[in-house]
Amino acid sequence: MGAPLLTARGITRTYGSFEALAPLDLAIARGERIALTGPNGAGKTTLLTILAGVQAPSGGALEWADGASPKVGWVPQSPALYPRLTTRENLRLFAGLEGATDPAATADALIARADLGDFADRRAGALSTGTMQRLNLAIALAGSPSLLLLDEPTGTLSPDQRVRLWGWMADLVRADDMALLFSTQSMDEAARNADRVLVLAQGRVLHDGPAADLDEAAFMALLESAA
């Protein structure tokens, strides 16, 4: 996929004597789509929050490529927005926090890009689950990130909403040449929407390779071997 955009070298996370994430190396290239999968408690969210800068690693380092924009768009499982504000107000607020020179214009561009025009002046708390997730993703784009991190983005969506979201994600990666790393518990979702799959269990990497190399049977065999 080319030179790494972001490289994690030996990053770990411990809580007292508990090792949530064992030393881990990961290189993410621009334009690459990586699925992060594994059972509950595997360390997926821990890894994502470290890459997002939400929490610091206990050890190791993150290195951005020379000249790369070290901006990350972070989409946690629970929508990170203000439910009493409208869609437009949320986007203006977050665009301003990201340092946009014209937050109103940035908000309008994001509304158009996320197809939120019909909901622009509706309170975020009144949006459907699928529409709220699109707003959540639009907020993550407010700072023009080079890396987009999604924590189980389709967990609450219906099948048709999932198809729409992944179509949009594919378009974003192509148009902005950004990297995408998302967690999922579905190997089918990983195979359909990623170039590469990273499997974690008990904070350790079990597999890191092309999505085409790991089917459901191989995935289950990996988890059984780690149990």
Given for the second form:
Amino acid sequence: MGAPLLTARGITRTYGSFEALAPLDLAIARGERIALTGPNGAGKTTLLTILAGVQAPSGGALEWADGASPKVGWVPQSPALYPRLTTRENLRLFAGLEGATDPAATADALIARADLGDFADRRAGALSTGTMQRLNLAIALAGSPSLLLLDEPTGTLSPDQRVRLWGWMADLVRADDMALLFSTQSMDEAARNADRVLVLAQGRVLHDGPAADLDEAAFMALLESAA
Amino acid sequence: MRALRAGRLLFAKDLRVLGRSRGLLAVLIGYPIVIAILLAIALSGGDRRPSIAFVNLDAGARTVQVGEERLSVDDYAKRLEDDVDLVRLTPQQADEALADGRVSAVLTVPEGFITDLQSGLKPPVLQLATNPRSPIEAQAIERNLESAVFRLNQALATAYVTQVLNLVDLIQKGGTVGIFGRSGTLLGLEESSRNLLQVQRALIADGKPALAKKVAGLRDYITGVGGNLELAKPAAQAIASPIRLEVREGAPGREPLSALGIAGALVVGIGLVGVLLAAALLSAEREDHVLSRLGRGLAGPGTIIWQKAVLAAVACTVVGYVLLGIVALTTSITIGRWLLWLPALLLAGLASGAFGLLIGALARETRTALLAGLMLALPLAVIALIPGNDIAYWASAFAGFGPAARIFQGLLVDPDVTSSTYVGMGILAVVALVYIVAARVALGRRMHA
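Okay, that is the form predicted alone; can I get the form predicted together with the partner chain now?
Entire complex below, previous chain first.
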């Protein structure tokens, strides 16, 4: 992996007296696929939303490569789109909001890339769960991000939809040299689709290493040691 | 520039979404317009005749003769019934009926009413007791009865003056007169003057010029009195009717609405459209889960709030002009100051929209926002229509409805645009700004929670 795209130094998040995220250091390189896993309430979504810029950290700092803030694509757990607009209209709107010079052309490119051509003029609210998730992801790509953050992207998908989605993700990372950070409850999904796994529990990092180093048994042992 | 572009894109998106949500559109715009029209008709469609207990303590069935008219207490009551529904009761029954709310007031004709009217020494007094629990209705009844008593007084005054003028005529021209049951013949000033002329000529013929000269002076005096009495006639008529009102019926087939009715329709229409539209649009952003995406620098809370506030203000202005157009086309009321209505409608829409945005920012889902908006907006809009009540004005002012109602009434009926109209607009701007800031803070917390 090359130089870090993003370096987080000692970032924390507290809600009153509750510490959702303990001081955390993290470096993400271009082309890297990182899985974020851990039990419910571990701080996975908190970390993702801080990196996405949805909420500010209580402490610590985020440093981007070359001193500039690269574009981040954010895919929240529930599809974040307008169900009464069509697929094309959603993509045009978000491309426009991202500052695209030609939102219509950007939308058409995203439709082709996400294989949404058959659903381009269908209302988003009428799409199947898997197709809607692809649109959710395509919207996140509207700003040509270098870091894509996904919060449990396959939580509502069937097994075949999951396979198709991860295949598409792998293509994206390869083609655009973008970094990928996703959260998942499944150790198996993390091992299959990530180069590196970050295990969080109670806001603390329990493990940060290659996916191959962590099997199901080692993962469970880690959680039990933290309990 | 980026915020402006984001605001414009979200504005267009909201219009598109609204255009595709016919059910929502019917609830957000159709429903308030229907309510507004019904309210206008209810507020304008004929005043309700209040029911009033009538107690006659002047037991004698006597009448008073005024000129050609003979008037009894019953005649008086019948004339009052043109304005109110009278229920004849005893004093005790009347008190009970007033306490129970079966009648709105008690009108008592005191003992000696006819005698006082006959004597003319002191004006007879009617006594009106109203229900303190219904101050608005009591005011309406007072106005109704004052109007009825005024008309009756005018009729009596006219009768009295006619009688006086007949007497003046009799003094001038002479004739048969009947007063207090006795009758006789009156010579009259003109006949007296003619008789004195004959006496004057006879005295001159008899060689008594000094005496004839004295008679001439007497004739001059009679002529002068006659002239002055002639001048008194128009003066007496002027006293009987210092100001006369000529009432003409309007063109048939056009139902006139009152200014209160139109202002009420506008306040309720704009209030509900602004509050419900803004609350629903903002809470829908949350329900569609897009706030976290927008909040990442695509469109901040300030942009979203201002964009929706402007949309609500524009929608309210369109609804306001539509309602005014309906009034102008279907009633006899002339709607003027079309340009001045623009800032008034925009600011009223902005204030109610901002109020709705705060509700939308606080509510967790669209249904909750709509319900809360309706529950808060409807009573406040109705309270704003209570005339001349400062508590109602300020209670409803906190959603902008009170000042809006006064501005609308002023634009409809005031001959000149007064400073109070501009003060009202200033209050609406302040109310809008306060809610926009509050909604922005609430939305910011939601977006970055």
